[in-house]
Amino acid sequence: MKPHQEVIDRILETIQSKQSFVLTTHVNADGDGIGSELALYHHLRDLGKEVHIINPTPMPDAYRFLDPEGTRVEAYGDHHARTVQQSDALVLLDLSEISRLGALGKALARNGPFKVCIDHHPTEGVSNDLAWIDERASATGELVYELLMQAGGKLSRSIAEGIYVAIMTDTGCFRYANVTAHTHRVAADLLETGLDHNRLYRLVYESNSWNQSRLFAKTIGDMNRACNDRVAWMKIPRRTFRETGTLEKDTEGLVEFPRSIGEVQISILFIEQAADRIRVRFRSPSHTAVDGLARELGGGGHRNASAALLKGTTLDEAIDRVLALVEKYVH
């Protein structure tokens, strides 16, 4: 039996016994939680299944071709909780946490719906009914093509832009040391669809504002390094998302930036999101892991691809903070 056999098989016996599902992921989407859901949303529409997609935040301009009629992706309002709540099966994609759900996890009582956990993160607990975790997986998109052949499903060209978005994305256009040769399959499985991506790529990384172009100009042009040039840092106060007409949903891609700079180990992108509130992101190329960075100041991700939120801390104590941790995680 293959690894996670059991599980998957689990899996699909829910998606056939039961009739309405929301789905979901964690707040401030990305294109492997938005592409997960989409893909699954449409193939669980396709077996006449009532299906909702309600996330905690909204969705982010980069990927609204995918739901061109805005009618699909709903950002969480008091008005879902009892959708949330009487729907048959609840499925996490690229979360395993409830807590990464803002309000909507709020909302979820004790014997709200049967939760169903679909996600390539490493995780130390998970609290949902079934829990399928690979770690091996480029992307949640990657996991929910497996589910998808397993059921029988069909590979239509929706279903297809759906997960070749997740796993482009999350894979940094398959140039991330999450690329296996499965990896490549699966994206020649899709491309046989007659998906355009070109297109794709261009929708999502080539479409941005001008004033999101300010915003990573302005960024990067203040930008900091440390521990003799093996670590790059940066800033975003909340008085830059003011000045350039942005919100923090434009800063997509931005951390990626110094990881094209050679003797650059870690990129690090602090969010002023309030005054006691900063979001870090942090970057590494395949030889640096960031995820033990991130833990310790009680975020999480990938060993290249992690983040924390720490409260209670201004923005210049917050980078205090990271920079006096950072030092032991470079070589």
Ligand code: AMP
Second form
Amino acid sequence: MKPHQEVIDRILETIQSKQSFVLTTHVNADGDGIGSELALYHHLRDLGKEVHIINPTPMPDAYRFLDPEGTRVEAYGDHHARTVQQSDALVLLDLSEISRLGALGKALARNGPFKVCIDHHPTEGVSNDLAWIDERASATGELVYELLMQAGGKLSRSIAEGIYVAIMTDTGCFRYANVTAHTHRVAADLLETGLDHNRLYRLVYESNSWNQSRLFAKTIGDMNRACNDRVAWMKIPRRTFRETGTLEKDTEGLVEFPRSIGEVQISILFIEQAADRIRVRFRSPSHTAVDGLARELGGGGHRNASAALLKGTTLDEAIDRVLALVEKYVH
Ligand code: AMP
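Show the same protein again, this time as the form predicted together with this ligand rather than the form predicted on its own.
Complete assembly follows, chain above in first position.
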């Protein structure tokens, strides 16, 4: 029997026996979260189920093409509380902690529907009714693919596109260390449905604005070094967002840039969301781990891509705090 087969069987039983589902993912959804949700959405709809996708934060612009009418992916509001509470099952995709569900998580804390989690993040202790967590998967989309195959589902164009975007975005376009032979086999299967992978690539990665380029140029231009050049760090004060006419969503991809510098083991991006709320994003090449660093700051993530939200801290304080910790993670 394959590892995790027991939990996969139980998830398949849940899908069969229940009728109404709410799918959700973490705050600031990424391509893996959105793509996985939409793939599962179409599968459940094909089975005649009632399905809602309700996320803690709005659909990121970069993935709107996956829901062109804007009718499938909704952002949580108080009026959704009843739908969530009364659904037969809530499926958490690409996250396992209710704490990363914002207001939606708070509504759930007061009891709620049966909870199923499908995720590939390393986690310690999960309180969902059913949890399929497989860290070997490059993306949650890979797990959704497995589930759908086991369910005997058909890979329609919409399902294939969702899974492809999920995997493409979580593997840095099939470059990162999390890519396996299986990842490529799944991708090959998806391509065989006739999907236009180049179109999906262009829609996600070649649709940036001029203002976003100004934000990147300014931030990279002011990049700093630490720990004998093994750490590269950048900061975006709110002032820079104003000056460049950008928003936090426009920072996607920026923290990846210093990974291209040979000596850099850890790349850090500090984002000033508010005077006392700083988001810190970490990236590293495969030989250096940054998940422990993010966890030490109350965040989490993967070995080579992690993040934390520092509350009650100014930008300068956050920088001091993180730089004091980072030394022990480089070698
Ligand atoms: P990001 O830099 O936002 O792309 O996040 C990198 C990885 O860390 C992703 O896999 C996220 O799911 C995870 N992550 C981001 N923010 C947090 C957080 N506050 N707590 C736990 N994990 C996080």
